[in-house]
Structure formats: C-alpha cells, structure tokens
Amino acid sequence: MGQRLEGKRAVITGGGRGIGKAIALSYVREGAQCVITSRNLDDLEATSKEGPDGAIKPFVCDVSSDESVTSMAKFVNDELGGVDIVVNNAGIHAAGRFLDIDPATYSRLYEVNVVGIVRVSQAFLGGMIERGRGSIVNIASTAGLFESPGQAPYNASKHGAVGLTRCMGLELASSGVTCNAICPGFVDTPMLDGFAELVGAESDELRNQLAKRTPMGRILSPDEIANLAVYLGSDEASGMTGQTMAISNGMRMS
C-alpha cells in the first residue's frame, strides 16, 4: 500500500460514486482522510463503508448553496482540523440543441459547475493560505478545451471551470496553494447513463460508439482519473499549478 497522502486531509465534492468515489478510495488508500459530499446521502454512505474504518466521512452538501456550504466547511474543519486538499468534483450535465435549451439550463449548471468550485475552494482557502500550503483539484472535462455538438451548456460551464482554474493557480502561486485542473475524455460513471437517457439511447451502446470515437477503442475507468487526482494533491505536484491536463485515451491532445 503506498503512502503518498500520507498525513493529509482531503474534502471531495461529488465524491458519493463514479470519479469522486474513485478518488476517495484512492486518498484513503495512500493515506488521507477524506470527506465526502454529495446530495445523495445513500451514495456517501455506500462509500464511506468501503473505505478503512473512519477514514471516510460523509456530509450531505449542494455545492449550489451558499448556506449548505458553509455548513459542509463546519463540519469539514470540525471533523478533520483543516484540508490539505479540495477535490471539486461535484458536476451535473445537460444535453440538446442550442436553440432548445432554455438560459435557466446554463444558469443552473454554471452555478454548480463552475460557481460551486468558487464556494467550496474559498471555504476552505483560509486555512490553506496561513498554513502555507495546499492543493486545489478542479474534475474539468475535455469538453472545457474543445467544441463538441449538443452540449453548449456543458461545454461553456467547463471552459468556465478550466478558466478560473488559470487564474486561481495565478493568483495563489506566491502562497504555497496549487490550483490544477484534470480534463477527463469519456469515463465509465453513472453520468453516462444520465447522458444516454438525454440523448434517447441505450447504455450498453452508447458506451460502445464513444469507445470507438477514441484512437484507444475505450473509455476511461474512473480510477484512472483517480490515479491523477492522488498525483496532483500530494508533494510531488508541489511545483505545478495553473494546468489543466486532459486524459481521454488519445481523443484530445493538447
């Protein structure tokens, strides 16, 4: 078992199943302790039981709100004595033609997509800050560097995300705080089925066209987001920040 978070506190949003809970495995198995937040308190649960006794706590939290935010950080802090770590995971997604989709359809994914990163990194950047170190770990897309048919909503909250990475890496390089952001292609999580519901299709099918749209003919595992996501907030990441590193088994290259 290796030992690479070794020491550190991790809070992860979205962290109830598919990448988020890849990654909260992952930080418990290389040492942290770690608190997961999703809206599904069934999710956290199921969770938090596979981790090592105690070394995953759940919360329910809508990284939409204001209030429950606060609330999460409360106990956050109260629970673990500060992060070393954010993951901001927490994602929703929306699919259609542009002309179909209505502005309320943007308002509510940037609000969780993009704004929920700002709350939730902001909790907790206090603490970061005067302790003189920390890591800030944006779930992007690939959809946030490139266009893609049918998803203006999704594409444009993700850019949003992967800009305000840029910056927060800037404005936090002098206070020992890294800020980076990893850029999954098509991964094996419960949001494809929710994709495939949208577009009319079947799972299993589904899975099949996007593997063939990629030079490796497959779709990422969530644990290999994970293993990225275990590299970026331990040591070894200490001198990066600011990038956004994209992994979707050769479809964008950038």
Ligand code: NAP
Second form
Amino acid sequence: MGQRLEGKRAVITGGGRGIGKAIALSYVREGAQCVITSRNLDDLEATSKEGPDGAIKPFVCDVSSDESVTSMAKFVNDELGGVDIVVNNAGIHAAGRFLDIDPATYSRLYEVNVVGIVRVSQAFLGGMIERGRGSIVNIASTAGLFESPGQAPYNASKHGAVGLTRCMGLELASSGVTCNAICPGFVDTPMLDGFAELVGAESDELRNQLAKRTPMGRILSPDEIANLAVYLGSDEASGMTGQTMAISNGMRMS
Ligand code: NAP
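Moving from the form predicted on its own to the form predicted in complex with the named molecule:
Everything in the complex follows now, all chains and molecules, and the chain you saw is the first one.
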C-alpha cells in the first residue's frame, strides 16, 4: 500500500474491466476512494470485491446519456462528498476498411469517446473549480496521435479526445484543475478480443501481430497504464496540464 493518493476521491468510467479496472485497483492501493462506472453491474461488482472493503463503489452509468451521467454524479457526490480525480477511461472501438464503415459508426464512437469525456467532466468540474484543485485524466490512444490502419472512426475519435484534452487543459489552467491524456499503444484487455472478432482473427494471433508492430515486441499490461494514471492523479503532477503522454512500447519514438 502506498500513499500517493491518500485522501483523494476518484471516479473512473469503464472501471469494471481492462485498463479502468487496473486504474481503480492502483488508486485504492495508493489510498484513494473510488466510484467505478460502466453499463455492466456484474463487472463493476467483481472489480469492487478485489479492492479493500468499501473502497471501490460500483454505479451503472452510460457515458453517452445525459440522464445517466447526471444520476451518476449525484451518487458520487453523495457517497464521496465531491471528487478530486476524474478518469475518463470508458471507450469503444470499431475496425474495418474506410469504404465499408458507415457514418453512424463515427457518430457512435464520437458520442462515447469524445462527448462522453465532455459530459462526465462537466458533471464534476463545478465542484473541482470551487475547491481550486482537481485532476482530469483522459485515456486516449496512440490512435489519437498518428494514423492506424483499418480503424478510421476510432482514430478520428481519439484524435478528438487528444484535442479536447489540450483545450480543456488550456481553459482550466487558471482554475487549479489539470487535464492530461494518456495515449496507450496495444494493451492486453478485452478490447483486443473485440478487435480480433471484428477482423476475423484469433485473439492470440492478433495479439502476436500487434506485438510485432512495436519496437519492444510485446503488448502492454493494463498496470503499465495505471502507473501513469496514478502519477497524473497525484499532487506530483500538479504543474502539468494539457499534455498527452504515449505509453506505446516504443511505437513512433520520433
Ligand atoms: P475494454 O476492456 O473494452 O473496457 C472498456 C470499458 O469502457 C468497459 O468497462 C466498458 O464497460 C466501458 N464502456 C464502454 N462504453 C461505455 C459507455 N457508453 N458508458 C460507460 N462505460 C462504457 O477496453 P480497454 O482496453 O480497457 O479500454 C479502456 C480505454 O483505453 C478506452 O478508452 C480505449 O479506447 C483505450 N485504449 C485501449 C487500448 C487497448 O489496446 N486495449 C489502446 C489504447 C487506448 P461496458 O461495456 O460494460 O459499459
């Protein structure tokens, strides 16, 4: 157990599995209290049970719905008495050739991967600005930094998340609230199983192919992303805002 987030209250969207789950478990190990959200209560309850008693509270919330985010924010404020860290991690993926993907898929991904960040951040910013401090951590992607083959809607939405992070960082800078983004490369989570299904590959085979595209020759563990999320949520990162940091096994070093 560490103390880097002692006394901090955090909300983590998409906290029931994958990267969000790793962030929630790292946060409570560092002394934070968390609410985790997603659309699936079973995942949330299972993650909650892995943390210390009562430290991770589950709440079902769809980040693409105004009403759902409003009731989640009420729950979080009632349970925790305010929020110091918002981790916008919930995200969805799509894959396929540009010519085969319809415009509705772009709207669906934008609604979750970009507008979801706006909705959840706005729900908590009033309290954070009033207290003069807080950290917003957006989980974007290396797909938000450069091109990625066969993932145009995902790539466009993650470029949106990166641009949003820069604008939020700038506009919030004088308030004491920071906003930064983590851009992971390929991470070993259920999202890669969905990716494999979309392209008609075996999960292990896709993981091997993705690993070969990185200079380190491997994919990342969710904990490697959570380590940076701990730093960005802590007071150690108080002077950093509007930044995007890649953890990508060396992809695109220059
Ligand atoms: P994952 O295992 O599929 O988890 C995604 C999480 O987001 C789940 O908890 C999911 O729960 C939640 N979610 C999806 N749509 C939601 C919605 N409308 N409202 C609320 N929650 C929603 O994926 P992951 O790999 O951990 O991804 C986490 C983040 O990292 C995403 O933003 C993803 O784009 C990003 N990322 C992942 C990788 C990678 O290689 N895995 C690389 C770069 C960036 P429900 O479906 O139950 O709602």
